[in-house]
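As structure tokens, one chain now follows by itself in the form predicted alone.
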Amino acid sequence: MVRRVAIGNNKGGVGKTTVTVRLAEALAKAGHRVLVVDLDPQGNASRRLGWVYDKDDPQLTISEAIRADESGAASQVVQPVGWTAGYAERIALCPARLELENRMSEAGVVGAHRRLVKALEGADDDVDYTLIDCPPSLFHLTQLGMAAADVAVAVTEPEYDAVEAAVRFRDFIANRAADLSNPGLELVGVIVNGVQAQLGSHAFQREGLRETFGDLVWDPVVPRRSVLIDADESALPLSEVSGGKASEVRAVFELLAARFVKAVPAA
């Protein structure tokens, strides 16, 4: 049975989408089948996975699946990613475009927070993990992801504003999950991204993260490396990017994938 994971932070720019995409890659390399649901209207996860919108033959996106308010609607949206690496066959995508912003207007509609739950019914039965890339907010789109998820993972940089936003993400889950008809939702991990070992402030914030989140902080941390920027910019898997300590970064995400599977064992 699939395990659905909402990945988020209340602040933008912390590398949430980068971590989601690279975690999906590492899980697929390890043999797991993964569906990435892009819930951010920026559509960065979709683009970085090599998905390209075809204006002449428009593909359906997660926005249409949510709007449909029908059981299994996401099955019409699931598409292959654009990567050519062999393991990429184990990654599928529910893509997003800016039009997803329109779903925000449905926030006041009775039961609207359950529309992604309904859309995914039966649509992700054949994968091990569904990773839901939430936007940097706690409003309707993120709430759709939280309502559909079994567990949540926060991504943060070791900087004050990012850590505070991760705390807000955690507290919202603790205090509001029941309002989303998902009282069992819990935060099971915190991934620390963009670490620069030479910065004293980063070392200080990492200590604070341990005090705030305890054992929820996963090892290893993700270092700030140019290879991640290059891979994201080029919409390529890490296995096809060289230089910039590529092997180090690949190893980090392989270890994080193992930590992920330990925290969220496939059902």
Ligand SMILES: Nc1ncnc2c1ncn2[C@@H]1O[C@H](COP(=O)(O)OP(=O)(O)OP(=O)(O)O)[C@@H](O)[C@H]1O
Second form
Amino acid sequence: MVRRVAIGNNKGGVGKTTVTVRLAEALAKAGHRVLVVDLDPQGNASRRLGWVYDKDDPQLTISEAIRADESGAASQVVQPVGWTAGYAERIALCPARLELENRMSEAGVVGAHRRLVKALEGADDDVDYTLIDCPPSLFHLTQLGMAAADVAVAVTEPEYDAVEAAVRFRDFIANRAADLSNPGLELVGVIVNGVQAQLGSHAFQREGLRETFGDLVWDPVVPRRSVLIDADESALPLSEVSGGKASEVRAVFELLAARFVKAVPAA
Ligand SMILES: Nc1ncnc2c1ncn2[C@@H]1O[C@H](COP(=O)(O)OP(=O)(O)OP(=O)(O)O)[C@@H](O)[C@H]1O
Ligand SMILES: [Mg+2]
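Form predicted in complex with this ligand structure, per the form predicted alone context:
Every chain and every other molecule in the complex is listed next, the one we just looked at coming first.
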């Protein structure tokens, strides 16, 4: 049975999408089937996975699946990713475009927070993991993700504002999961991204993260490496970029994927 994981933080630019996409890649390489749900109107996860919007033959996106308010509607919008690596066949995508912003206006509609979980019913039965890439806000789109998820994982940089925002993500789940009709939702991991070993402030914040989140902080941390920017910019899998310590970063995500599977065992 699929395990659904909401990946988030209340701060922008901390690497939520980078980590979601690279975890999907590492999980697929390890043989798992993964669905990435792009819940951010920026559509960064969709683009980085090589998905391209075709305006002459427009594809459906997660926005239409949420708007439908129908059980299983997401199965209409699941698409292959654009990567050509063999293991990418095990990654599927519910893409997003700016149009997803329009779902915000439904936030006050009765039951609106349940529309994603409804849309996913039966739509992700044939994958092991559904990774939900949340936007930096804690408002409606993220709440759709939280209502649909079995567990949540925070991504943070070891920097003051990012850590505070990860705490807000955790506390929001603790205080509001029941209001989202998902009282069992809990944070099961904190992934530390963009670490610069030479920075004293990063070492200080990593210590603080351990004090605040204890064992929820996963090893290994993700170092700041230009190869991740290169892969994201060129919409390529990590296996197809070189230089910039590519093999080190691939190994980090392989270990993180193993940590992920330990924390979120296949059901
Ligand atoms: N470990 C890293 N090393 C170097 N660059 C990174 C790393 N992680 C992320 N980046 C880069 O930092 C930028 C922000 O990352 P990303 O878009 O994944 O953050 P985000 O939290 O999803 O942002 P948003 O809140 O806008 O959705 C991107 O250009 C990405 O390629
Ligand atoms: Mg993002």
